[in-house]
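Listed next as structure tokens is one chain, alone, in the form predicted on its own.
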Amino acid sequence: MTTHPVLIAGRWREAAASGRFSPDNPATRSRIDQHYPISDWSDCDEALDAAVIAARQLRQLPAEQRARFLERFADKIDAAKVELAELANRETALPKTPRLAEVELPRTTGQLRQAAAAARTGSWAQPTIDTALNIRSQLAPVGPVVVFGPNNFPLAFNGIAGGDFAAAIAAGNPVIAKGHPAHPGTCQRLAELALAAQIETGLPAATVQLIYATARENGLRLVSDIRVGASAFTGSRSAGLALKQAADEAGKPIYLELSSVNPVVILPGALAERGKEIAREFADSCLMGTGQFCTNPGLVILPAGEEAEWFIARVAELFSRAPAGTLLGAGVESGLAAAIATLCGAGAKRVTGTGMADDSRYSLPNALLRTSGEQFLQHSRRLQTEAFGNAALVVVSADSEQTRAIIECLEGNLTGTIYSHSRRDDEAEYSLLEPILRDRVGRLLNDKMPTGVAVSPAMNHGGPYPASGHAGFTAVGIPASLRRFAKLECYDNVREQRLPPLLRNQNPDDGWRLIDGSWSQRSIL
């Protein structure tokens, strides 16, 4: 069996390696027989000067002409919507249909295309003109960016087709993806395509660029590089630190999105309101896609007493009867049993899952545990490991001051949401426990659980450490996820004619600028 290609300066060549891989369709617990590379420096260091040479290149092409590579690649993936599906299917076990071809493959071409209206009007660039001192600023392509893709979005948050991908090639910066060892022949399908876009459109040829995998030292070498503007990563907690130490020793901006268990605090009047229904949405959010989203509820808090352990029992009904999805893989079977021993080490009782795993496929059964709001306060970083899959934890607070006390001990999460009476029964307990709890999360939310993430302008999908590595930044939500790539540039008493022209007197696209202070779509006269 041959080893597929690497995709490098524009065309598929063989890779220079260190070794290869295989990997396993989840829902069989068996290897794919397909072989990927382990890349060598060598492959990193051409895909490197490749890009410098793009990044370059890119910079004195029309801003258009990006945003038709965005559209273009977008109706590529469309048009082989069933090949994707069928792809990401076998390497991740998640449904075909409506997960995949109804649900994820939108969302990626949806934000391929925002992506493109971004890059087209420029505003994202936040073009600053001071006319009285003739000094005008925006933000600009910051180089070659490195992606590095989740297992658990094999099309929206791929490397080589997602929202980091899209944002890095929207601001104008040239992509090296690191492909996913869980699904690369759908790394390699998106790549195929986007290269397909690319030379269509006219873009340089190292625009897009992929390799599947590398030892450990030449990840880290990579996000450190010198030709490297910046890096972008989804994954674990230690994985993201690593290349995030390597990073800043280097000095080189990288953003990562990292563990979050996403609290749920359920008000006194809520649970007596409409505990049964809370219940229900709890355990379908929690359970949704076998629990592997990123906002995925893991810690609920309730106030202690008989609504608190009516709703447990209920939580523990809808796990128990559902029935236990697929994992993504070895790592996130491993990775959850250690995750629950860890909890239960720390004093959490399992209320369900202590059931035999489905040996025939990656699988655990559904696990809720709980504990006390005392025995959490004892033990708060342990008892806030993320369990990522089909699993959560129910803090049974002793009243309002522990909740707030818990609520003091988090760490920084994704989402935290605050589940309080229809009229104003809440009201006192959620204005004392709102401005921490918003401290300490990117999104706050009301009434609603927190699993998935919108594509909207007005979305942060980040928060502070150790949700992201940069509390004022966004993976989701376009024009802002495109500053992540991007850096300030000062023009001083420049000519005109040698400005970019996003800053020139007469504006190209009527996008907005900041022109002495108020925002315009004007030109200067």
Second form
Protein chains: 2
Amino acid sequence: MTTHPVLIAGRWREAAASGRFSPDNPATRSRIDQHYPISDWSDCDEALDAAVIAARQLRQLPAEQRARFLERFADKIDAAKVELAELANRETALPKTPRLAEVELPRTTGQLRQAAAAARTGSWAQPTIDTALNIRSQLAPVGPVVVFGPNNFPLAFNGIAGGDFAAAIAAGNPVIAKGHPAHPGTCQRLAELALAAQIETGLPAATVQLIYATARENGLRLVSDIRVGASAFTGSRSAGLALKQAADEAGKPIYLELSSVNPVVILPGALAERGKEIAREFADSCLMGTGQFCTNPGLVILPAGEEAEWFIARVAELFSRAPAGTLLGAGVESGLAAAIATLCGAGAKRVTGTGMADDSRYSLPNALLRTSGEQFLQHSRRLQTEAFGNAALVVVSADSEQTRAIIECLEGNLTGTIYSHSRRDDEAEYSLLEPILRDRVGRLLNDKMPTGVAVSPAMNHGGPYPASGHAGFTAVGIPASLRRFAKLECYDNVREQRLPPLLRNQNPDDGWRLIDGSWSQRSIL
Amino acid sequence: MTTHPVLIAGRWREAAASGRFSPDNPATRSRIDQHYPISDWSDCDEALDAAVIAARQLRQLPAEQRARFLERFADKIDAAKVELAELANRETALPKTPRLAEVELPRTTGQLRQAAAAARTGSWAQPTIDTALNIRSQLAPVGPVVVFGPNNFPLAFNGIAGGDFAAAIAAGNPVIAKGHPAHPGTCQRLAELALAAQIETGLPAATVQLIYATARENGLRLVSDIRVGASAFTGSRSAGLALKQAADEAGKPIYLELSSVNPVVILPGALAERGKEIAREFADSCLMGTGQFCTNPGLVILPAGEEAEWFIARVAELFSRAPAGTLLGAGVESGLAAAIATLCGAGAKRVTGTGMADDSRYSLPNALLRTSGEQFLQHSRRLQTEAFGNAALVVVSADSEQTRAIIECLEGNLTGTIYSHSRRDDEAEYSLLEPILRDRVGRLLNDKMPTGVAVSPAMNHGGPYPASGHAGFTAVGIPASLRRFAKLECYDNVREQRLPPLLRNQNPDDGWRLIDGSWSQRSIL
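What would you give as the form predicted in complex with a further copy of the same chain, now that the form predicted on its own is on the page?
All chains and molecules follow, beginning with the one already shown.
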């Protein structure tokens, strides 16, 4: 069987490859009989050269053209729904319905369409005009963007179709997608659709490019190459931090979305008032998608006592009763097992999950672990190990002061949640803990599990290091996510006809601009 | 004579010092008989501990209080104008008037007052509300900010009073200022005024702190300390990049404003039309403040021919006639001499500046250098060496294609300028060169020297690496400069009374908020 081609400079061609790989079907633990190349540096090099040309060409084209591309691409994904769900299901074992076809795919196309709208008005670029001094500035495309998609969202975070892709294109940049080796077939099909949309809307040849895999050193070389504008990575902490180091040394921006245990603090009043309800919410949220979400609640902190015991017993029952889902791949399975071993090595006790695994697929029993607040404080670093998958750790805190100390030990996380009594019973405790938790998380929730990440302008899917590489940016939410792939460009005394459209006196598309300190949609007369 | 104290945790106290230093009077090459400490790590450590407490306290106080502090501080600086100008003059040799008293000091107080206004309305934080999903986010204080001020603006960029200071405080953070060792007395006096304003407005004890100097390794340790929110540095490339590496490795944001040669491209039509006028503008701009500006025009590119020769002769005449100014210190003098030697070593020829230096003060003759485009292309890296001070290099380009190649070799710069014919004679050339230059500079100018950096909301004082560390941010211009010292904080389903003021339904101060995709000053009903 032949090796699938890569998409470089507008055409599918044989890769310059040092090797090849085949993805697994996680539901059967068997190799899928398809071969994808591990590209040499020469593929990356050629993609970069082509992307530089595309970046220049894109800057000359109206934003409307990028918007039409994003919409056309979304339409094609919608039309290929059944096929894409089947492909992605085979490579990831995520359910075709509702997950892939009815949740993730509409999210993907919704993001592309929102990004199109943002590109069209230009509000995302925050055009800023000082009429008295005739100084004008806006965010402008940063240059070729390399996107490394994760394993857990083969559509909505795919490097060639997901949130980072949509944001980078909408901001005016070509994308070099590094497909995830767990679902190369899905990447390839999405890239075919993207290429078709690119051709139909007349975008430059190298606007979208796809490489499946590279050697580690070539990934590092890619994000630090002089031709790159910026990179985006969603995945494991170790891989992400290695890329960050390479990019930092070269002075290249890289946006990371890394591991997070997403602490959930249950205050005494809430536990007493509705512990049963919260136990169900937690179990559902934690096992959804076999726990393979960036915002999976992996760490629950609650006050010791009968109610805590009851809560743990209730969750244990739900965990034991629920079927263990299929994990995304061999790496996820071994990583989860290793993380659980680390947690147990640091003193966590298994409450559930000691049973036999199902050897016919990648799967581990739903694992609930518990530890005391005292133990957590003694081994706080190891007990914050992310167990990516269907596992969670409950920390039983002795008292309010210990809860505070536990939260003070937390690393940067994407989210942090506080459940409190529906009336004012927990208010004093909330006021005490909130500032400490607030400082450590990107998104703070009340009375709601963090798993859902709405594509809202107000969303923050990011957080303090090491949850992300820069706490000022979000990977989800339009228009904010576009601003990662931009640089600030100022025009001082530049003649009107030479200005980019958004900075001319005439407002081209009713977008918002900051004119002399006030936001408006008006033109300057 | 005793060693001056440091300002830590709200009081002036003796430093834990490993040594001490005295600044120079650059106008006399003599040591000023004042001693300032080189702080040990324990001073930094104590300042960090105190700053963490101050940061928490500041978050609980209304923005109004920070605004009043900034204004009170500005008033005190205004009242101390004569004294500050004298102090700064003695340490820097910059003229008391107009430079220090009438230009830089009003700029400093103006920045503080603009920052106060920004803090008061909160528009800088870009509060964003999704009413349908009840998700709300804003930029929030990042934590203690370490500010390293440069040598060349003892007031307006001073770590304890300048633009970074004002931005960091306005955004809600305490500041640990690392004074510049060239003007410690000015730093100390400003810190006294800041402390008085801090006390009068009831801000936390460690809101403003001052250390004069540390060993290099303690500077690196400071920017990478877990307690730090972010750092800002303005100064030399080598020092800045060492700090960047340390901060990057720790996952701490650092904003750098580094060297820049600020290329000025003179197109044929402009040279023919008004070469004489441009020659004078250039000479004035290049020698102003003895050329010690971040945005000093250090590299001029013009087309070969009689007019180029005439232009160079005219500038040479102006350079020769103008008195050589006094440089900021011994390091600037030796650095400038070394840079000129590097440029000459790479083939640049001296046109002026071969005369004797004035040994009674830090000074070098005004130095105009020239080279050919061909030579520049052969040694483009070395010929982009920043000569910080009263020196500039003129590159005589053979033709339009060579000019294009020269611009393609340019590193990231703060500014780039194109002079073109007042009508359309240079339009084709402009269209060809602009995209290449645009991509390499933070601020693009037409027909105007880049030296002035207006404090405008539309300003960009930043640029592609290595002019700055991140091309998305600016060091000058309010409110944008505040956003460097912030992290994005999202509130998902958080109860109304627990939200920060800017995210509640009632808009507290008529600031701008992005509500359901539209910017407005309204409250939510």
